[in-house]
Each structure stands twice: as C-alpha cells, then as structure tokens.
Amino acid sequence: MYVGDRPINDSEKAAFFQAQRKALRAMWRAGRDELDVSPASVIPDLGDWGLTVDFLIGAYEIAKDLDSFSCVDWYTAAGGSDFYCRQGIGTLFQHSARDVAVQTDVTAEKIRWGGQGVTVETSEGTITAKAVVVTVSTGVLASGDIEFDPPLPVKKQEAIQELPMGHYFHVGLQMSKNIFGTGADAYFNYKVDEEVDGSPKAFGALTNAGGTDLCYFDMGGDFAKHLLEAGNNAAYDFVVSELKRMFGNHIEKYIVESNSYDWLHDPYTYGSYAAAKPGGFWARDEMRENIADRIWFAGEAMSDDDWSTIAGAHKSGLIVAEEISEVL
C-alpha cells in the first residue's frame, strides 16, 4: 500500500488496520443480528482512512458504494483465495465444456411457459423442453431484453429488482517491467483521499497476474459508473494518472498495451455481479425457487455463499441441475 508516492509506513500501517477492523466489526454485527441495512448506517467515522475502507469494503470488492447493498448479504458470502488460470478462464471452461454440445451467439428473446413445458424463441429458431434454467443476470432479467410469456410472478420481479448489478471496470495493462516489486498474483492499494459524488475515486490492482506482469487495475461502485459514461479512454487516463503520481511520469514507457471493457452497457450483463439492496437479502432466496417446476434460475447472484463469483455460478449451476433430475 502507497500513501501519495511512497510505501506506507508503520504507523499508518496500524491507522489503517484500526479504521478497517472497525468497519468490518460493525458490519458483521450488523449481519450476525440480520439487520437489513446498508454498511454506511452502521459503520461509525473513520476519520483520515475512511475513504480507503469505503473503497476497499464497497466499490472493490462489492462493486456497489456502502450506501447501496445489505450487511446481511455481505455477512452472508464465503471467504477464499482466488486463482489465475494461465491460459485464460476462457480456455478453462472451453476445456471443461469439450465433450458438450455448445452453440454460442444465439440470443434467447422470448421464454413461453404458459401451457406444458417451455418454448424458447431464439434468434436460430425455438426450443422445445420439460423445463429451462436460466442463467443471465439479474442486470439482464431487469432490462426486459428476454421476455416471459406468462409474465413472471410479481415475487419474483421483486426480487430481480432487489438484486442490482453492480458497477465494475477492469483496465489491463501488460507491463515490460514490474514497477510495483512485487511477486505473482499480488495486490497493490493506495491512500484514498478524493470521492466523486460520495464515491471514493481509486483503483485497486491485481499485479503481475501468473507472474506475466499483466496487471489489473479495477474502479467500482458509482465512480465507476461515472468513468463508463464518461467514455473516450476515461478510465485508462485516471489509471495512468494515479500510476504517474505514485511511480513518477517515466511509467508510461513501460505500458506495452492497455485493454479494457465495458460490463455496465454489454447486453450480456448490464453492470458486474449482484449484491442484494439494504432490505433485499430476502430476493437470493426467492430467486432459487423454481416457477411451476418448469422455470429454474442459476448463477452467480443465486448462489447461497459464493455470489458474485465464477465459483458461486457453476455450484449454482450443478445444484439447480441436480433439481430439475429429482423433479423431472
């Protein structure tokens, strides 16, 4: 962890400690006695590194501001260590998926549960089954691009509702050099000292990914959203410039390419992974029920304990798959 252009020394060190304990002590108060509300109405004044928590409590790791999800949804996620493929999480799942049929860019429009079984119109034709697991977003499901025929119950479109996607944005940077010193899969935080509009203005960055000095260098929250609307390289600029602050104005040699992409407008998601509104840990429940033993939800925001995760979405996945067997 810097502060302004410098490594982070022992008395901030324990500042920080102090400020994040207790946040997160109130926080898991709050979930430990199911108190429905948001992180911000509980955690008390954090003085000079309150920024820094808010970041790294909220907008990092939640993808929401602290205004905006429920302590008991966040007490309720699992902890554990994340892990880089080398070759890709692309080539994961196509490695996993090699003896499975699978047809991609086929746009599902319309789900008809009406009579006996489902009909699923595409955009290659319509599908004919005993039942159907759907598995996009609630950012998708919200956005009425696929449509239900009946509608779906009021319940459940309560509950989409309650389970907004949040904001997220990932710029890469592969490195010709690690500025940062430090080994493979390692994290690298700074001193938080501005907001945009409440929402704390940084970056948090996963550096020298596999040991390949690829670095991730991620925004959340409503900042977040701000630096997607604000388009033309918007995010890439303030990566740059907070890099340019701390390292010295030479680092920009050392970027051999940049990337980045934009979840909050991809028809595929509309925002980054769902955390639950103060008051709507109820929804994660109600989304695992099935409709009429023919409509079954799985994903990331319907897992029980890994939400928000590529974990979370396939044992999703495996349990709704393990129903509609018992079921059908």
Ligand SMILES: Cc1cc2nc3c(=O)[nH]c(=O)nc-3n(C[C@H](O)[C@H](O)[C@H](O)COP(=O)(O)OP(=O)(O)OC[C@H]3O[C@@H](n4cnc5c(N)ncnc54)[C@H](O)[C@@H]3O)c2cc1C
Given for the second form:
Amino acid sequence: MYVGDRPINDSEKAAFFQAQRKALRAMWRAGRDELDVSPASVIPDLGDWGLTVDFLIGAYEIAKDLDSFSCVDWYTAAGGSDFYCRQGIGTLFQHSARDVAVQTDVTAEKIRWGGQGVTVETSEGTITAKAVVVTVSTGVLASGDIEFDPPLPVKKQEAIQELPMGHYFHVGLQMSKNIFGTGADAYFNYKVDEEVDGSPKAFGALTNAGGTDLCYFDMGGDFAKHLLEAGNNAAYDFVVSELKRMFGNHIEKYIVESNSYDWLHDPYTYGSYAAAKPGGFWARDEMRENIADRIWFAGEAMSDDDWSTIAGAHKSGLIVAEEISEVL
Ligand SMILES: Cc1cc2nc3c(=O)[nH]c(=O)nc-3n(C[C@H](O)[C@H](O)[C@H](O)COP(=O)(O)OP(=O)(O)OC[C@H]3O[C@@H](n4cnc5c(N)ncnc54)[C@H](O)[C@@H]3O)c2cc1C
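After the form predicted on its own, can we look at the form predicted together with this ligand?
The complete assembly is shown below, putting the previous chain first.
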C-alpha cells in the first residue's frame, strides 16, 4: 500500500485498517439483518481513508460503487482465494470440458418457447430441444439482443433489471523490471484522494504474475465505465500517469507491452459481472426459477454464494444440469 510516492507508514496503516473494519462491520451487520440497502447508506464517515476503502470494497471487488449494490447480496457471497493459471483460464476450460461438444462462433438470436419444447434460432441455423439453458450475462439478457417469443414473464424481466452488470477491466503491462519490489503475485494498492462523479479514481494491481513482471491494473465501478467510454487509451494513460506519480517518470521505459479489453462495449457481455441493486436481492432467487420446465438460466449471476466468479458460474451450471435431468 502506497501513500503518495512512498510505502504506507505504521500510523497510516492503523488508520486504514480501522476505516476498513468500520466499513466492513457496518455492511456485515446490514447483511446479517437482511437489510437490502446500499453500503453507502450504512457506512459511517471514514474520513481521510474513505475513498480508498470505497474503492477496495466496491469498485475493486464488486465492480460497482458503494451506492449501487446491496449489503444483503454482498453478505451472501462466500468469498475465497484467487488462483492463477499460467496457461490462461481459457486453456483450463478447454481442458476440463474436452469431452463436451461445444460449437463456438454461433450466436443465438431468438428463443421460441410458445409451443412444444424450445426452438433456438442461431446464426448457423435452428436448433430444437426439449429445454434450453441460457447462460449469457444479465447484460446480454437486458439488452434484448436475444428475442424471446413469447416474451419472458414480467417478473423475470424485472429480475434481470435488478441484476445489472458492473464494470471492471484490466490494463495488462508487461514490464522489463520489477518496479514494485514485490514477490510473485503480490497485490499493490494506494491511498485514493480523487473521485470522478462519486466513483474513486484509482486502480488496484496484481504485480509480477507468476514472477514474470507481467502486471495487471484493474479499474472498477463508474470510474471504469468512464474510462472505457472515453476510449483512445484513456485507461492506459491513467495507469501510466498514476505509476509515474508514485514511482517517477522513468518507469515508462520499463513498459514492454500493454493490453486491455473493453467488456462494456462487447455485445456478448455488456459489462464485467452482475450484482444486485439495493432492494434487488430477491432477483437472484427469481432467476434461478425455470420457466415452464423449458427455459433455465445459469451463470455467475444465478449462483447463490459465488456470484461474480468463474466458480459460481460453473456450479450454477451443474445445479441446473441436475435439475433438467430430473425434470426431463
Ligand atoms: C476483468 C475481469 C476480471 C475477472 N476476474 C475474475 C477472477 O479473477 N476470478 C473469477 O472467478 N472471476 C473473475 N471474473 C468474472 C468471471 O469472468 C465471470 O464471473 C464469468 O466469466 C461468468 O461466467 P458465465 O458463464 O456466467 O458468463 P460468461 O463468461 O459471460 O459466458 C457467457 C457466454 O455466452 C456467450 N454469449 C453471449 N451472448 C450470446 C449469444 N447471443 N449467443 C451465443 N452465445 C452468447 C458469451 O460470448 C460468453 O462466452 C472477472 C471478470 C472480468 C470482466
């Protein structure tokens, strides 16, 4: 953790941890008491460390700022550890699903469920089946890019609106030198002093992924959205200017390569992952209910305790597969 251009000192560290504890305690109490309200409405004034804690709990973790997700939703998340796959998560998926017939580059355009079974019109033709599992993001569901005929029941449509996508993305930098002085897979954060329209203006970083000097810098919440909308390398410029402020102008020469991805404007995601709005916790249960024993929804947003994660998406799919095999 840095403050300005130096590591945090002991008294600052104590103040930071105290502020973080205060915030987490307030959210934890609200969640335990099933208060479906925003963290912003229950967290007391955290003074000097307020924006830093906001960033770490909200934008960096949930991909949303503290006024736009629900304490009770947050409370139900199991939490866990991150693990890294040197070959990339896609490689892991391809390996684990190697016995499953998967056809990529096929877009589902319309799902008809008015008669017997289900008919899915795709870019490569029509598929008929007894049932369908829809695993697209709530961003895609909300966009209307997949037409349902007849339309989804109103309650389901309302539930989709209560689980909007958050915003989160990485700027990856391959460095030629470990400017952070950290070991492999070490997190780097800093005290946040600025905001843009209430959203902390900051990144959080993973440094030296696997000891390779590959680092990634994550932006979240409305500030991430703002950067993605600004386009033109706005995110890269922001990250590099912050690094220069903390480590000096010379650091730019250690950047070998950069990469970034815009999940907001990708029509197959429309955001990073979902979280319930304040007052919208009910929507998760609603989305887990199938429609007429024919349409099921699965994916991270439908997970009961691991939403926002790959583990949650995977488990949700397994649960739905079991349900369908029982029903059919
Ligand atoms: C920057 C970032 C970092 C993250 N870091 C982590 C992490 O460290 N750990 C972790 O566990 N999770 C992480 N996540 C979250 C994780 O990626 C998601 O929770 C997970 O991908 C959700 O899986 P899913 O199957 O529910 O949805 P998706 O991964 O969105 O899969 C849905 C699929 O449907 C496809 N699709 C969309 N529309 C159509 C259509 N019309 N026809 C056909 N196919 C369609 C999409 O192309 C996509 O392949 C991160 C997310 C982001 C954006």
